[in-house]
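We begin with a single chain expressed as structure tokens, specifically the form predicted on its own.
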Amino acid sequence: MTLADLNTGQSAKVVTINAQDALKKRFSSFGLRKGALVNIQAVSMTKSTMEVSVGATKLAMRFEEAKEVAVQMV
């Protein structure tokens, strides 16, 4: 299951990030790394972007990026 599979209000734990190094570093700078708990705050109507909270940080990401983050439901 990936981050892109979750719906608004669902939470999950990051299992692995399968992105290229630049994107992986960007995610890490926002606290999105293996073991982090994430919550889906909002999903765009066109399912092209989503708002994700990681701790006190909120970030927007494209669904293509979210497909690179494997998660496990909590």
Contents of the next structure:
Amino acid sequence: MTLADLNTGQSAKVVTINAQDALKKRFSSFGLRKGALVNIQAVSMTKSTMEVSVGATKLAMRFEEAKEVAVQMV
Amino acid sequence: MKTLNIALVGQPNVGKSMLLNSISNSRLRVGNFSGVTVEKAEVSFVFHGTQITITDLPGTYSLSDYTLDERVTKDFLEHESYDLILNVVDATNLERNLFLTTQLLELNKKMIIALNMMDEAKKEGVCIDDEQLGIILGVPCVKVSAVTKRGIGKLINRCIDLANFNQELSKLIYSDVLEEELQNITSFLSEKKYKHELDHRTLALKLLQENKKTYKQMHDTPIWVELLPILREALSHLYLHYDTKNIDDIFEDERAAFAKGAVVETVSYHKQKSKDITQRVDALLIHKIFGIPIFLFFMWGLFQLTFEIGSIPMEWIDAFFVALGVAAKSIFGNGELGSIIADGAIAGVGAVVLFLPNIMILFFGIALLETTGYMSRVAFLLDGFFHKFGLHGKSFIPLVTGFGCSVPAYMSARTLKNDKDRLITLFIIGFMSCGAKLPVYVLFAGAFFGTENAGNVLFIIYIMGALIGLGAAKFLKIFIFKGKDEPFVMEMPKYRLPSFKLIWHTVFTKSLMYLKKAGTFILSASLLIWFASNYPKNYELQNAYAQKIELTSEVTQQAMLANELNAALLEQSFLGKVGKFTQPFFAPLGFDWKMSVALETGLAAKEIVVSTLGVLYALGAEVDEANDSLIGEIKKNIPLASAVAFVLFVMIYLPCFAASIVFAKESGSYKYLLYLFVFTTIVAWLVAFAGYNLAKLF
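Go ahead and give the structure of the form predicted in complex with the partner chain, now that the form predicted on its own is out.
Now the full complex is given, and it begins with the chain already shown.
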């Protein structure tokens, strides 16, 4: 299950991040790394971008990026 | 006097600029110097007998080289000389902010931490033990609020104190496993009494982090033979413990754990977090259905403001420059000197200064979008659509700005962090017809479609330009700036009320830069055009006409002859020769040499296209788009098909000289300007050719 499979309002825990180094580092600098708790805040109309909260940070990302984050429902 | 150089570092949206503004306050002497592409701001002032210089580095989430901003910051911190790092952190989001702090600690520089936004943190019930945090990090932490100005004096005093004392070593302590390996290597280096510019712990750290430079340095020294097995064992222990062979990952984990630990030990929450205002505002602003209409409404409002309010001072500025030109002619006479000052310098610079009000309003709007946090929401809304064309959600600001003027549009493309995204955006900004192209469109639309349809034609022209631009973006993405799409991962910062002082400061510096440009290279370009259209002189022709004019007594006849003379002179001027020389290139589009010249002078500024056409069609230079007789002349001399091709060409080809220079600066290389020239000329030619042949069918 990945971040892209979650619905608005659902929470999950990050299991692994399969992205390439640059993106992985980028995620990590925002606090999105293994073990982090995430919550889906909003999804755009065309299902192309989503807003995710990690700790006190809110992140916007494309579904393509969200697919690289494996999560586990909590 | 003692000097103190401070590097101001922090993540984006932590109130760095605001803090800088509060620190320097009225003592402000801002020297905004732009680097290659990203600006660093420097502020200098005297405090209690110390000359303090603060360099405001671009905000960055971490010290990697993912984006241009990050690279600028990283390069500065690693290679420039400064006395201490002032790390600004957002007290309401400490853990994420401390992640950058841990990377800064590894630089082994003197450092002080400003816990900013304490006022906001208090409201949210966040309580931070700054003393304890300072002990854990090994650097002083000062609570401040840039908004209420609390703690600012203390912060500066601590900076000065810190500069006077010897450097304390960083206290970044890793997990036991990593510390043990570090200890092994450090003690080996100590036993061998290895000499190096760095201390042994730092060196050991760099070895474990697989720092290329350190490996290169040590590789050829005798100690390497013995060091290698120790290092290998240390790494294999770490790999085993962390279950990964990626050393970067291991250190990321370590830093994250440290930051988390520091927060757990020093931060407490006194009351339930107050209601999330940001979330409630977002529920409306990024609403699935209403989000985009709301955004469009804001943009519409901004443009209304830009053009409605902007047009009021524009009239004054216009009147001022006309009066100045008349005054210059009366002082310097109607001869060469008067002409070069009035028709060259004043007319050219005046045409550019004219747009200052529009530019100020537009910059005000953009600054507002940026500082409130709304910009990221728009990027979120539009990314889906823009992405289809190979653009990034954030491209919309430069593109929309491009309808006003390409110069600020190119500059605002800086908000795009990725090089390829930025380049594609820069390349298609010109497709969004700028305000200066409007006179050309108005002239031709009026000439061929009458006043009742001109408005619709204008609208079609603008829309068509934008659509061709999107197509061009797709083309560039597929064939030129190809490669995998850059990820779109962006922070959506909290909504915050903007500081109008700060916004005014931004608008003011940007306007100043714009004026400076008008006074420098717009001035030189105007003089050049003036020269090329006035030389070489042909006195025989002038004398012949002077006699003819003397012989006729009728005033209208005289005026007509004078216009004819102007046209004849222009035809044999350098500019005229260029036009004749390049005409074959434009012949397939149905342009005569006059239209060709008009396009070429338009390279200096698009407004000049109309005035050149006016001169060339023998009406004298005092022509504007509302002049009925120029419309008549155009109708008489230019076939519809050529006119269509002309408008299409103007729509697409290279933006004005000023914009081209800015483009070169923002893209980082004159090479790209050459590409832009070739690209836009080819597209303009092809589109105009197609338009010409289509129009001929009707």
